[in-house]
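Single chain ahead, written as C-alpha cells, the form predicted alone.
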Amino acid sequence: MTKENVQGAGEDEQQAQSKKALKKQQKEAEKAAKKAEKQAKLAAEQQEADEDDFAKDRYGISPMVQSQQKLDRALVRVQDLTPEKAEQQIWVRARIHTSRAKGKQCFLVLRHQQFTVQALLAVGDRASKQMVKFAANLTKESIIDVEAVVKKVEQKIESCSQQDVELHVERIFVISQSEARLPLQLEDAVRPEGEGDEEGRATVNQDTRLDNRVIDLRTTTSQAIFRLQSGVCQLFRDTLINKGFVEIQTPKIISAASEGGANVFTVSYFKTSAYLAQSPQLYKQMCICADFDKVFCVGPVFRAEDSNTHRHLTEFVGLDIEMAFNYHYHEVIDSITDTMVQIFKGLRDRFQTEIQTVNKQYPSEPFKFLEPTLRLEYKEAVAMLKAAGVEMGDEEDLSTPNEKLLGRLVKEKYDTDFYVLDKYPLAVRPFYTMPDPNNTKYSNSYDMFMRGEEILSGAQRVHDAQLLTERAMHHGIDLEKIKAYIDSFRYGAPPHAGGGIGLERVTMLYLGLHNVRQTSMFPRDPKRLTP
C-alpha cells in the first residue's frame, strides 16, 4: 500500500469517528433536553399541585427535634382514647402499626406501647388528595404526631385495643421516619403459633426475635410481659418494706465463688482473679449477723452453667430474702409465701390488661394459689410420685420431669399452682443447710414451685461456726476458701433463713409461658451474648 493510500484510509477513519462522536453528542443533547423537559413538566405539575394543595401546611416531615422550642401542646396517650373523649380535638403521638389506602381514604392503625387505635384520613375540606397520598406512603414503625377529632364508632373495631373510637385526622407530621425494610413484621411477631401454622402465615422464631430485640420489644405481647414483670418487682419491694425488711445492695465481684463448684465466671481483677457472684447469700447473712434482722435485694446473679434449657440463663435477676427468726424457720417460710401471695394478688388485680394481652398470643389457665399456701413434706411428695408409678429412693433429689409430674399431681389433688416442698434430704442440699434435729437424714430446707417448676430454693442456714466447719469438711470443701464466711458467725449470730427467687422464672410461670428468654429483656445464655 502506498503512503498516499495509508494517509487516505486514516482520514476516512477519522471522519467516521468524528461522525460517530457527533451522533453521540446529538443523542446525549436530545436525552438531556427530554430529561429537562420532563423535570420542568414535573416541577410545573408539582407547583400546580402545591397551588392546588390547600392542605400543604397540614402535613409533612417535621424538622428533627433538637429541643428548638417548647410547644404548649398536650399529647393524649392512645390508652386514654375512650368514648368519653368523643368529639374532642386532640394531639396524639404514636407509631404507624399498619396503613391501608382505599380510594380517597387512608386507614392507619396507630400504636403506642400495647395500645392501638384506628385513624382515618379522607379527602375533604380538611385533607387534600396529596395529604392522603402522603399518609398512605409513610413507612410502618415511623413515629408521627396527629391532630384529630375523636369519633365514636357504631361497630366495634375488633383489630384495635381502643374498640369504641377512631380518630379523624386533620394534621399529620412525621417525628421520626422508619426505614422501609423491617427485620421482622410486628403482626407476624404477635401471631399465635398454631394460627400461623394453620393458615400458612408467617410467625417469627425465637432467634430472629432476640437478634432484633428492639423491634420485638415493641410488640403488644412483649410490652405486656415486661410491664407485668416490673409489677412483680414493685410488689416484692412494697410487700417486704411493709413487713419491716431493709433493701440492701451487695457486691457482684467477689474473691471466692459464693456457691462453690465450677459454675462460676472468672474475671481478671488487676493482677489477680475475681468471680462474678452466683448469689448474694454470704452478704445477706452478714447483714443478719450485723443485726439488720430482715433484708432483701434485687440484682443480677451469674451462673456459668452450660445449660441450654427453657428455664436456665447465665445471668438472671435474683429476688433474694434473708430473715432472722425467733424459734422456728417456718416463720420465714410463712413470710416468704405471704410475700408471693401478695405478688400474685397484685398481679391479678392490677395487671389484667397485660395478662389478657399475653393470653391472646400465648393462651394459658389463670394462675391458682391457696391462702395459706400449701406446704408438703418431701416424704409426702415422694409417696405421691411412687403412687403415680415413679421409681425413686426416699432421699433421691427430684428430677425435672418428676418436679413437673408432682406439679400436676398437686394441682389435681389441691387445685393450686403454688406450693412449698419442705424437709429436703440433707444429702442433696449445700453444706450451709441446717440439719433436721429430729432426723439427721433430712434438713430444714425447702423449695417453692409454680406450675410444677422450682422458683425458690431456701433453708435455715447453719449459724454456728463450729457446726458450719464440720458440715463444710463433710462436703470436702477447702476451709481456707470459706474462712471469711465461717468467721462471720464467730461473734454471735441470730438463727436465720432465707431464699433466692428468679424474677424471669416467676414471670414466665405466672403467665404460663414456655421459655425464660421470653421474660428476660436481653437474655444471656451459653450461646447468646448480644444484643
The other form holds:
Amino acid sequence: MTKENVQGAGEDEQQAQSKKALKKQQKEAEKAAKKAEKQAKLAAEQQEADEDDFAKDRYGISPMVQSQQKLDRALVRVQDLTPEKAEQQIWVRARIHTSRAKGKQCFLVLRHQQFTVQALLAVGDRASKQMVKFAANLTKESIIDVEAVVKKVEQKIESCSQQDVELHVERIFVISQSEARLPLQLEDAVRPEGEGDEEGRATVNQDTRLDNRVIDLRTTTSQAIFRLQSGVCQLFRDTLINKGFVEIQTPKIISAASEGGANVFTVSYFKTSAYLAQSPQLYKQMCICADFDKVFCVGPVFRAEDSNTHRHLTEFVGLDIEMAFNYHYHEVIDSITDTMVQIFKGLRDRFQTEIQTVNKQYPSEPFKFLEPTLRLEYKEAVAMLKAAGVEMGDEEDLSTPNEKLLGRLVKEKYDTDFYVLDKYPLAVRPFYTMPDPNNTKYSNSYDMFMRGEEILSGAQRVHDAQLLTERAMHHGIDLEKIKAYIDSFRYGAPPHAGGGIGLERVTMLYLGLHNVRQTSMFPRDPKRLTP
Amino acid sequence: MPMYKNGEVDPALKALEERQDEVLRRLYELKATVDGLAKTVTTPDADLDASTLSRGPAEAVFRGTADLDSLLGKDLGALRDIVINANPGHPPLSLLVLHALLCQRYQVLSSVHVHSSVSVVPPPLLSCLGPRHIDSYVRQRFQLGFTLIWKDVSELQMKFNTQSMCPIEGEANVARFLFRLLSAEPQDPVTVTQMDSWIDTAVFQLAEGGSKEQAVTLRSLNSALGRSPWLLGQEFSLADIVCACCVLRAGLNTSAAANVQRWLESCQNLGHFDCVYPLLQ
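Okay, that one was the form predicted alone. Can I see the form predicted together with the partner chain too?
First the chain shown before, then all remaining chains and molecules of the complex.
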C-alpha cells in the first residue's frame, strides 16, 4: 500500500466519520429542540395553570404547626355536624377517610373517631380545577382543616354516621400528611370476618393489627371497645366509692411471690432480685388488718404464664376488692355481685352506641344477668354436670370445658350470663382460703363466671396466724418466705374476704368477643413485647 | 262541782271509768272470738292433707316428702329448683297461692330475681314470695327451690330439668304441675276432668274472654257454688285456686253474685291468698 492510498483511506474515513458525526449532531439537535419545545410547552401550561388558578389561596399544605400563632378560630367536631347547623360556614379538622374524584367533582369522607361525614368539592366559581385535583390526590389518613358550608341532604347518606348533612368545601389545607402506603386499610380492619371471605375482600389478621396498633386503634370498633372499657373502670370506681370503699395503691415490686413461685417475673434489684407482683392480694389484706375495712385497687398484674390462649396475657389490669365482714362471708359476695350488676346496668343503659358499633363487626348476643345475682353451690354444679353426662369426682376442680358446659346449662335454665359458684373443694384452692366450718372437704371460696368463663376467684381469707401457718405447712410452703404476711395477722385481724377481676377479660366477655387481645390496647403475651 | 275536789278527780269517778274500760275490753274480746268462730263455721273444710278427706272410692294416702323423688326424679345432690319466668305486667297469682301451699308441705327455698330485659319492677312484686328464709344461704338444706324471675316474656314459662323436660308454658299448665307436687290431686278421673274443665274455663273465658264470656262464666260459678262449698264438691282444689285468682285479677269480685262472694271470702279466710291481695291494683 502506498502512502497515498493510506492517506486516501484516512480521508475516506474522515469523511465517513464526519458524516456520522453530522448525523449524530443532527439527531442531538433534534432531541434538544424537542426537549426545549416540551419545556416551553410545560412552562406555558404552568403559566396558564397559574394564571387560571384563582383558588390558589384556598388550598394547599399548611406549614407544620409549631405554635406559630394563636388563631381565633373555632373547630367544629364531626359529631356535631347536624341539620341544626345548616347553611353555617364552619371549620372542621378531621382525617381523610376516603377521597374519590369524579370528573369535575371530588367526594371526600372526613372522619373523627367514630364519626364520618361526606364533603363535596366541585369545580365552580369557588374551586378551581387544580384545587379539586389537589383534594383528590390527598392521601388517606391525612389530617386536614376544612372550611365548608353545612348543607342539608334530602336522601340520607347511609354510609356515614352524620346522615342528614354534607359539607360543601370552600377551603382545604393539610395539617399533617400521611404516607401514601398504609400498612393496613381501615375499611378492611372493620370488615366482619364472614363478609370478607364471602365477597373476596380483605380483612386484617390480628398480628398485623397489633403490629400497627396506632392505625388499628383508629377504627370505629376499636374506639367503641376502649370507650366501653373506660366505662367499666369508671363504673367500678363509682359503685365502690358509693359503697364506702377506699381506693388504695399497692407496690408492684415485691420480695416474695404471692400466689406460688412458678409464674412470676424476676427483676434485678440493685444487688439482689425482686419480683413483679402477681396480684395485690397480700397488700389488700394488710390494709384490712390496718382497719381500712373496705378497699379496692386498680393496677397492673404480672403473670409469667407461658399460656398462648385467647384469654391469657402476661400483663393485665386487675380490679381488686377486699372487705371486712361482720359474721358471714356472703356479705362480701353480695357486695361484689351487686357491684358487678351495677357495672352491667351502667353499660346497658349508657353505652348502647358503643355496644352496637362493636356488634356490627363482631355480632353477639346481648349480655344477660339477674338481680340479685344467681348463686349456685359447687355440689349443685357437679350434679348438673353429671346429669348432662359428665364424669367427675365431687372434689375435683372444674376443667375449662366443664366450666363452659356449666355456663351453657345455667344459661339454658336461668337465662343469665353471670352467676356465682360457691363452696369450692378446699383441696383446689390456695393455702390462705378459709375451710368450710361444717365440712372440711369444702371451703368458703367462690368463683364468678361470665358467658361460661371464669372472671373472679375469691374466698374468705384465713385471718388467724396459727391456722394460716398450719395451712401453709400443709401446702408445703416455705414459712420463711411468707413471714411478713403471717405476721400481719398477729395483732388482731378482722374476718375478711374479697376477689379480683381482670378488666380486659370482663370487657371481652361482656361484648361477646373471643380474644382478650382485642380489649387490651397494647397487649403483652409470651410472644409479644411491642408496641 | 262534786266530781272535782281540790282540783283532783273524785276516786269514785276514776273507779267508774276503769269499770267502763274493762267492760269495753271484754266486749272487744268477745267480738273477736265470735268473728273467729263465724269464719270457722262458715268456711267449708279445706284441708289439703289427704288423710282427712272423706272416704271415697279412691283413697289417697299422705305420702310425705319422699314422693318428691318419684314426682321429680332422683335427687342427685342438686337443689331441685323450679324456675318460673313471668312478665311483671301479668303476675301469675295462682302460682303465688300454690307457692304458699308448697311452703307448708316442704322446705322451699324461694327467691325472686329481676332479669336484665326488664328495667323497673314495682316493689310489691319483689316481695311477693314473702320474707327470705333465715337459712336461705345454705341451699342444701332445702328440698325444693322456687325461683321466680321477672322477665320480658310474652307467655309465662317454667323450666325445671332442662336436660329431660321441655319448658312448660302458660300459667294454667304450670299450676297443674305445681299442684301435683302437693300430692292432693283427686284420684277419681271424673273429678280430675271436672277440675281441668274449670281451669280451662277460668283461663279462656274469664281471663282472656270478653265481658259476655265473663258474665256466662260467673253465672256457672254461682250455680255450681250454690250446690257445694267448693267447685268440685266438698274438697278444695286447684279449680278453686285458679278460678278465684282469675276472678280477682279481672276485678269481678265486687260485682259478683252471692255464692261467688261467699266462696271468695272462704278462699281468703284460708290464708293462702294473703300474698295475692297486695298485688291487686
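Numbering follows the first chain given and starts at 1. If you're wondering where the values come from, they're calculated on a predicted model, not measured in any experiment. Rigid core here is just the name for the largest C-alpha set that superposes within 1.5 Å across the two forms.
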- Query: Quick one: once the rigid core is lined up, does H474 have its C-alpha move by 2 Å or more between these two forms?
  - Reply: no
- Is it true that E37 shifts between these two forms by 2 Å or more at the Cα, once the core is aligned? yes
- Message: Following rigid core alignment, is the displacement of the E28 C-alpha between these two forms equal to or greater than 2 angstroms?
- Response: yes
